[in-house]
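In C-alpha cells, the next block holds one chain alone, the form predicted on its own.
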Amino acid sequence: MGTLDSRLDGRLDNKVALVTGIGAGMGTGIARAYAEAGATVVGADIDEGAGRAVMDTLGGPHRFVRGDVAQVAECEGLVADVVAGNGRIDVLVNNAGVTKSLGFFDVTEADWDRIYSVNARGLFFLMQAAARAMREQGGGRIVNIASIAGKGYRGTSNVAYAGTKGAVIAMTRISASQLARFGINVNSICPGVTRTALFEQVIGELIERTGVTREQAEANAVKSIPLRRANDPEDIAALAVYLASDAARNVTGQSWNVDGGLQWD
C-alpha cells in the first residue's frame, strides 16, 4: 500500500514521538505514519543500517537512535536521549519483537528468555522510563504493539510468544489505570497476520518444518481470515496515529484487534 490517507495529515502536529523497531515492517509504517500526520519522529532499532535507511527517507526533524530494549540501561538512555534532543517525549509507541516458529515441544530456555526479554521485560521497562519523563510534563500516549497470539490465536508462532503479548496486553491494563492520573494515555494494538519481515521468517520457518510449498503457507496464514487478506504494515500505523492524537484523548487501557475479523475479543 501507498501512504496513509491525507486526512491524518495534522493529527499529531507538535508531538514528539519515540517508535522502537523502526527498521522493517509495522515500525516504518508507524515512523512514516506519524512523520505524515505531522508528528518529530525519533526511530530506534538494534539494526543500524536498516533503522537509519528508514529515518534517512523521512527527512526533516527525524532521526534515528540505536538501542537494544532487551538491554534495562538502554531503555532508559532511549528516552533520556529524546528528552535531550527534542525537549519532550509525546508518544512512545512500543513495536520492537522478536519470536520464530516453533512446535510446544521445541521452545528452549534460550528461546523463552530472548523473546521475553525484548517482547516483555523490555516493554515494560521503556514504557517505566517514558511514563517518568510524561509524568514530569503533564502526560503522553503509550502505544504497545501485542498481537492477537495474546488473546489466544491458535496460529501464533509459539507459546513463549503468545505468553509475552498476552503480558503486554495485561501490562497495557495496569499501567493505564494507575498512569491515568498523570494524563498518561496506554492502548495497545493487536494485530493479526500481518505482513512484515516477521511474517517472512515465520512463513519461511513453516516451509522448513512443515514442507508445504510458499503458496500453502501463505494461503494456510489468511485462510481463517474472515476479511480473506492479512493486514500491511499501514493498517496498523492508521490505529496507531489515532490511539497518538486528541481524538483518542479518553481512550485508555483497551487492546485493539487489526486482525480481519480473526478474534472477537
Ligand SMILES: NC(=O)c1ccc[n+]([C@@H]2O[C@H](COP(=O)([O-])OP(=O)(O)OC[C@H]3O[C@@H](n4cnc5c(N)ncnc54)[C@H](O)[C@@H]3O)[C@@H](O)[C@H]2O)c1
Contents of the next structure:
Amino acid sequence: MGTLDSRLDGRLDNKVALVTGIGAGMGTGIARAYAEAGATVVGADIDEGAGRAVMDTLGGPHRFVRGDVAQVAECEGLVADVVAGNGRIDVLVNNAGVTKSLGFFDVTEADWDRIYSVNARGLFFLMQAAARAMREQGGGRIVNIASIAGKGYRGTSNVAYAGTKGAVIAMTRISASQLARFGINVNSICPGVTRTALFEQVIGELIERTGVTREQAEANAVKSIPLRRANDPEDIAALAVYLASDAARNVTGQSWNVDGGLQWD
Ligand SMILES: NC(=O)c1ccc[n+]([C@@H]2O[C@H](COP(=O)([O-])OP(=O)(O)OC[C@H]3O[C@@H](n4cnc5c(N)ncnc54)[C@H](O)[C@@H]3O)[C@@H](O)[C@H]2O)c1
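Write the structure block of the form predicted together with the named molecule for the protein whose form predicted on its own appears above.
To see the whole picture, the full complex is given below, headed by that same chain.
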C-alpha cells in the first residue's frame, strides 16, 4: 500500500484564485475558505460596497475588484486585472449568479436575458478569458457553480434559470474535454437548497407570488431533503477547495451535487 503523495493535501498554497460574486452567500464562503487554504484571492462582485467589505475582512494579499460578469468586456478585464496584478491566474471560480421566483407563464424576455447574461454567457466568457491565460501558464482549474436545477430539480426558482444551469453542466463537460490538453481541469458544483441572500430573496418572492407563509415556504424547501438540512455556504466552499487543489488533479468534466441527497445525478 502506498502513502498519500504529499502534494495531495488539499491545500491551495501559492495559487492565485479569481472568485466572482464574493459580496454575499457562497462567494463569500468560497473566498474565505480559499484564503484559509493558502490561496491568494482576488474577489469580484458587481456590488462594490458588499464586495469590498468582504475582502477587507480577509486583508492582504487578498483584494477586491469590481466587475459585472454580464458584460463580456468586463469578464476579460477581470482576468487581465488578475494577471497584471498577481502575475498569473491558477483558479477561476465562476460563482456569480442571479434568479427570481417565477411561474412558467410569467418568465419575460427581460428575465430570460438577465439570467442568461450572468449565469451562462458571463460564465462562458470568463472561462474563455481565464483559459487563455492558463494555456500560456501550462494549466489551471475552473470551478463553475451550477445547480441541481440544471439536473431537473422540481423546486427550482424558474424554468429559464434551470436552463442556464443545464447549460453550465454541458459547458463544463465540453470545456473540460477541449481544455484538457492544456492542463486545465473544469468541474461544476451543483448546490441544492443553500442559505444565502439569494435563497432569502427567492423565498420572499415565492411568498408574495403564491401566498404561502414563510414557515411553509422554508419547511417545503427542507422537507424533501433526505438529510433534512439545507446547505450553508461552507458546504459548497469545502468542495470548491478540493476541486481547486492538487488532490483533484485527475478529476475533470464532472458536476458534483451538494444537496443532502435531494437529487440523484
Ligand atoms: N442559494 C441557493 O440555494 C443556490 C442553489 C443552487 C445554486 N446556486 C448558485 O450559487 C451561486 C451563488 O448563489 P448565492 O445563493 O450565493 O447568491 P447571492 O445572491 O447570495 O450572492 C451572489 C453574489 O453575486 C453577485 N453578483 C450578481 N450578479 C453579478 C454580476 N453580474 N457580476 C458580478 N457579481 C454579481 C451579487 O452582488 C452577490 O454578491 C449562483 O450561481 C447561484 O445560481 C444557489
